[in-house]
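Presented below, as structure tokens, is a lone chain in the form predicted alone.
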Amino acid sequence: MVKADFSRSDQALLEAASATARKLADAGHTVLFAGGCVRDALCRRPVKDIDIATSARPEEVEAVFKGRSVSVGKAFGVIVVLCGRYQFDVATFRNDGAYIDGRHPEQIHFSCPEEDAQRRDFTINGIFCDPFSREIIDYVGGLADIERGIIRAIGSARERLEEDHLRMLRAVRFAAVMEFTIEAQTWQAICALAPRISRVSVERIAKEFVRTLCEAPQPSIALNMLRESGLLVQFLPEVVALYGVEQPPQFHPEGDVWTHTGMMLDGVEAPRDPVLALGILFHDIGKPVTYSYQAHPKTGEKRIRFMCHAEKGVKMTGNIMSRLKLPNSLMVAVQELVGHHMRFIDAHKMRRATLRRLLGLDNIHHLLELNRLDSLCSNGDLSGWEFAVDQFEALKDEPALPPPLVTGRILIEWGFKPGPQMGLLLKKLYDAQLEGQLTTLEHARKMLRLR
């Protein structure tokens, strides 16, 4: 008898889930651990949450956990049970009626474990285990598919994906994160139904996609699956446009923009910070629309060029992330990476004030990492990155951007009037401070020719 291995999981979480299951069992109900937690335990992966399935009806679950339950999903047979600092979704065994909105069943019918397993999405997620003995209960062949590394829809693949179109993205995420392959009929159904992903809310799409980008050991594999299936073009046509965009071979021997971007993403160990992952994904998003083959105005050398692609990319990134309804704070951080990703090339030529402003950016650590990967995954020239890192290290004992010595309030006290000219003056004084040319207020007064 195969047993689930929860040894790599939070034992306090497991104890709380087991205690919750025990109370249901003591009240005479059948109770099982279900879904993703069983899958992850079988794959010897850390379990982050535990779902519980039971024969108890919602009102019976509420009676067992009186005062410690929340009925947010009661219409679908789900009660949230609170146990110390943990909470668990406790779902009554059920089968589902027709799905009318591509997400929720029109009706549910309480049933038994065998029928409950059949309503789930993929075989790897349709496995149960006894919460006390840890013995596996598998009605859908999920254990065999885990052993073979296969993502397979339960029953008819087309029917499962029609029920909830987001399952197409979930299939890709599971395959990419677990390094499995998608079974042929399930893949064919995904390709056939890909346009229907546009019926899913952009919030759900974005959440699933960002998880894939951040969690997959090799995001390039996920991106290729999404492109080849026809899913990616439905919500990120700008990223699909990177495919086949040639780059000058002397700077990018690795190939087109798509290949370059995938290599960079693969170069960051999972789990990735969303700022860095999206920054990499979008850093060259402006290249397809700025592509040209022309002569350099000074040297006359003809080659592929992408004039102002970083500036164009900032605007495109904002439009994309707004369309996907991603958080504004995340968008601003990613735009910062996109807008500045080319600047380290000339870092050694910068005025000290300009360089310090660059090194003082909020996301400088992500920006430096993006630049390192950008160089490694192209011509391998790390000189700009190395110079920037050396300068950053030299400032480790002081802030790259110290507080301004001269403020607007001080200038007003010295007789200057507020307005645009004061702003320009403050910038000039702060630049002098960053350059090391301004160290005291008295020095500032001399610079302004004040007595």
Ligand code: ATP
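Residue numbers count along the first chain shown, from 1. For the two forms, the rigid core is made up of the largest set of C-alpha atoms that agree within 1.5 Å on superposition. Here the structure is a predicted model, which is why all the values come from computation and not from measurement. What changes on going to the form predicted in complex with ligand ATP:
Each of G423 and W258 is carried by its own rigid part as the chain changes shape between the two forms. Relative to the larger rigid part, the smaller part rotates 24 degrees between the two forms, based on C-alpha fits.
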Second form
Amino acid sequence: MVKADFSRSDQALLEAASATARKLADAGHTVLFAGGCVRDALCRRPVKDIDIATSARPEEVEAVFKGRSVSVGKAFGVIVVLCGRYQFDVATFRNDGAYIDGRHPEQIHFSCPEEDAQRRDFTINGIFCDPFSREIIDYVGGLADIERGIIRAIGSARERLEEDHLRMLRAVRFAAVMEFTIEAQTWQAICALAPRISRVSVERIAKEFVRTLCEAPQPSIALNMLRESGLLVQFLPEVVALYGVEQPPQFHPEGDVWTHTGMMLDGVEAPRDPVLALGILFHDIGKPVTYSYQAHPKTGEKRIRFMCHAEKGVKMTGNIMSRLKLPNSLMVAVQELVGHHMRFIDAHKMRRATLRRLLGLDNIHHLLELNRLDSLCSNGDLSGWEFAVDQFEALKDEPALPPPLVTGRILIEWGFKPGPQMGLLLKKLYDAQLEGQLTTLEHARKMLRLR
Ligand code: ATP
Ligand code: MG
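Target state, the form predicted in complex with ligand ATP; input state, the form predicted alone:
Every component of the complex follows; first up is the chain already shown.
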């Protein structure tokens, strides 16, 4: 008899889940651990949360946990039970009726564990375990698929993916995160139905995608699956466009922009910070549209160039991330990485004030890491990165950037008009301050030729 192994999991979580299950069992109900927790325990991974499935109807669950339950998902037979600092989804065994909108079942019927297993998405997610003996109850062949490393839809793959299109992205995520392969029929169904992913809300798509990017040991494999299946082009055509974009071989012996981007993502250990992961994904997003083959204006050297691709990339990143309804704060941070990713090339020539500002950016740690990977995954020249890290270390002992001596308000008091000119003036004055040439307001008035 195979048992689930929860030894790598939070034991307090496990105890709370077992105590919750015990209360239901004592009231005469069948109760099982279900879904992701059983899968992760069988893979000897730490489980993050524990889902409980039971024969008790939602009202019966509420009666057992009087005052300690929340009935948000009651229509789907799910009651949230609170237990100390933990909470558990307690779901009545059910079978889902016909699906209406490619995402939700029209009706649900309460039923038995066998049928409850059948309504789940993939065999690896359809296994139950006894909460007390930890013995496995497997109606769908999930254990064998875990052993073989296979993601397989339960029942007819085509039907399961037609019911709920988000399952296509879930299949890729589970395959990438667990380093499993997608079984042939499931894969074929994904390829056939890929365009339908656009019927799923962008929020859900973005959530699955960002999780995949942040959690997969090798995101390049996930990106290849997403591109080859035809899923990626539905929500990130700009990323698909990186595929096949040639780069000058002397700087990029690794190959096209797609390969380069995937290598960089693989170079960061999971779990990745979404700022860094998306920063890498989008850092060269401006390359396909700025591609040119031309001579250098001064040296005359002819080669592939991507003029102003970082600036273009910032705009594109903004468009993409707004379209995917990702949080604004995340977008601003990612744009910072994209916009500044080329700046370390001439860091050694920078004026001190400019360098200080660059190294004072909010996301400088991510930017430095992105730069290191950018070099490592191309020609391997780390000199720009090393210089920046040395400077960063040296600057640490200096006080933080001082507030600007001259502000917009002061300039207005002095008779200047707000506008782009004033912005330039403020930058010039602040640079002078950082260089040590401007120490008083008197000084500033002199520089501006005011009396
Ligand atoms: P993770 O929490 O790591 O994403 P999980 O398997 O726990 O993995 P959840 O979304 O928490 O995923 O769902 C819990 C369980 O509910 C799954 O294991 C699966 O059995 C079932 N499930 C979730 N989403 C779907 C779906 N879209 N279609 C069918 N079954 C699903
Ligand atoms: Mg889960």
